[in-house]
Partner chain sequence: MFIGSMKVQFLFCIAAALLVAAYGEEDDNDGARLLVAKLIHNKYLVENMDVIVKYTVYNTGNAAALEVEITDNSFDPDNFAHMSGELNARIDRVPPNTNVTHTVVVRPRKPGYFNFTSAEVLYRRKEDAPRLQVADSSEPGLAYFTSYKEYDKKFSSHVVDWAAFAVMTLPSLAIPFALWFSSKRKYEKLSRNTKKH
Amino acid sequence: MKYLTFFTIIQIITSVFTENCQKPEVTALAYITGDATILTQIAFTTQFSLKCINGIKGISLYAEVNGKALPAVRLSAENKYQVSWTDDIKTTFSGDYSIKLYDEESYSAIRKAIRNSEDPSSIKPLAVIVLNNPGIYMGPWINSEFLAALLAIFVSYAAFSAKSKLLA
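Model, the form predicted on its own [one chain]:
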């Protein structure tokens, strides 16, 4: 009986001190590596600020992108965060990437769902950031060395053809 009372009091105290972010507003900026001519990995960086209507600051956030769990690093006391990751060039696609943000409670619920072989998509994220990848420059269609070799072959052919016509 003593333990039950003790645990009930602890649960009430923790629920009072651990408020959730109500009606979150997220404003985000993003950077994506645009030139992949000599790279094997593409870097994605999203910096965002989180504003809760109930004024909560400094909460721990986690992000999920394409099934990958990532920590959201807090940059300042003004609720500015950053999420960064890299992807292989072969798996990177142009279009929208959804970055789902979770607080500690919902992230632990996701981990519990995965552990129990349940569907984690039923857990609602705190907020979703949509990052648009316009595409990555992979280099020119024809390398300049190849184009120069083709031009040299053409000029040589034209010169030898003209020479043979003049000598004939």
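Numbering follows the first chain given and starts at 1. The term rigid core refers to the most C-alpha atoms you can superpose between the two forms while keeping them within 1.5 Å. In this text, all values refer to a predicted model and were calculated from it rather than measured experimentally. What changes on going to the form predicted together with its partner chain:
Rigid-part membership, decided by the better superposition fit of each C-alpha, differs between residue 139 and residue 167 in the motion between the two forms. Superposition of the larger rigid part on its C-alpha atoms leaves the smaller part rotated by 27 degrees between the two forms.
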Contents of the next structure:
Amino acid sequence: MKYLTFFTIIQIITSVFTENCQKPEVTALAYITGDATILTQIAFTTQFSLKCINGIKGISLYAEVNGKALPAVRLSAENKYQVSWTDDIKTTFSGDYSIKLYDEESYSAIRKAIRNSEDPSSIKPLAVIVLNNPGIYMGPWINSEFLAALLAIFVSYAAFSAKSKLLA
Amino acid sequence: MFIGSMKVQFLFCIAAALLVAAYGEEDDNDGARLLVAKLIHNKYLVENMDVIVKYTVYNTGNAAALEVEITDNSFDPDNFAHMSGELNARIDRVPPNTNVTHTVVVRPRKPGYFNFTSAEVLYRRKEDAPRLQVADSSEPGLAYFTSYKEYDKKFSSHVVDWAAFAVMTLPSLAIPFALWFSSKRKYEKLSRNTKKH
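Given the form predicted on its own above, what does the protein look like in the form predicted together with its partner chain?
Following is the full complex, with the preceding chain placed first.
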């Protein structure tokens, strides 16, 4: 239904440490369950592969979405990860969700910042994946039977008023 | 900040604990101990429509669980289309008293009964654990996938049906109206002509 392909993004961080991923390149594939009529929650899933220019492989990744921390789950293919979560239907908004990815080092820095109630946004993520939610289908806007009843009332009102005008 | 939903998750996990079978040595309380819940987040299960399967791993032990691997072989590709998410996932580390979730979206290809069975979980209870711990997730159990036709009958907006109904009622409304309208026009013309005389 809504298979979104993204060619993302971003290459921040040019850290001095050699074991860090240099110039990360992320290719992501995302899916959001769009039909809320049969679901109790909305699932957001994205799978992506991470490529570092210096050939680092198999690092642990952590993600942050709207203040929620999620570890990126590793998939069977090499350097492929998945970040997924579910949200209440009511709290889900349409628009862009940015998934910020961190490596172990920057993630612990973030946690430290939160612990010391500092601003965590000063720590730059390794990469950002933007997930666009085009909107969730919550069922028809107006019931067709309601619309039909409304039309029937309108037609009969017009007919009866015309009739009474003629008879008057 | 993000610990908010944890309480709810924790309750889930306690419920799941009754079903979770953790084989292996009972002797030491040392190390990680995982409870794994497999939950379906659907109101209705319908053929060819999304089914959300969520695995929640909660660590009740006192050490981080390492190399946690969730494998679910219960959705075979003949009966399910995998929409998103993989059924084999590895989490490097689950710290004590935290939970980690993994979500997969599948679509059943056929209507009928289906038994949601458990997923298998392998993990290392501590860094120097000699062998992997095996555990099973909870089982969502037997469920019925409604056929899309049946679901549509109940829940579609029936726009086409009502449009057809409107078209069918149209002759009984339009024909008398047209007759009345034409005679009205005739008489109006007549009365206008008589006024001229």
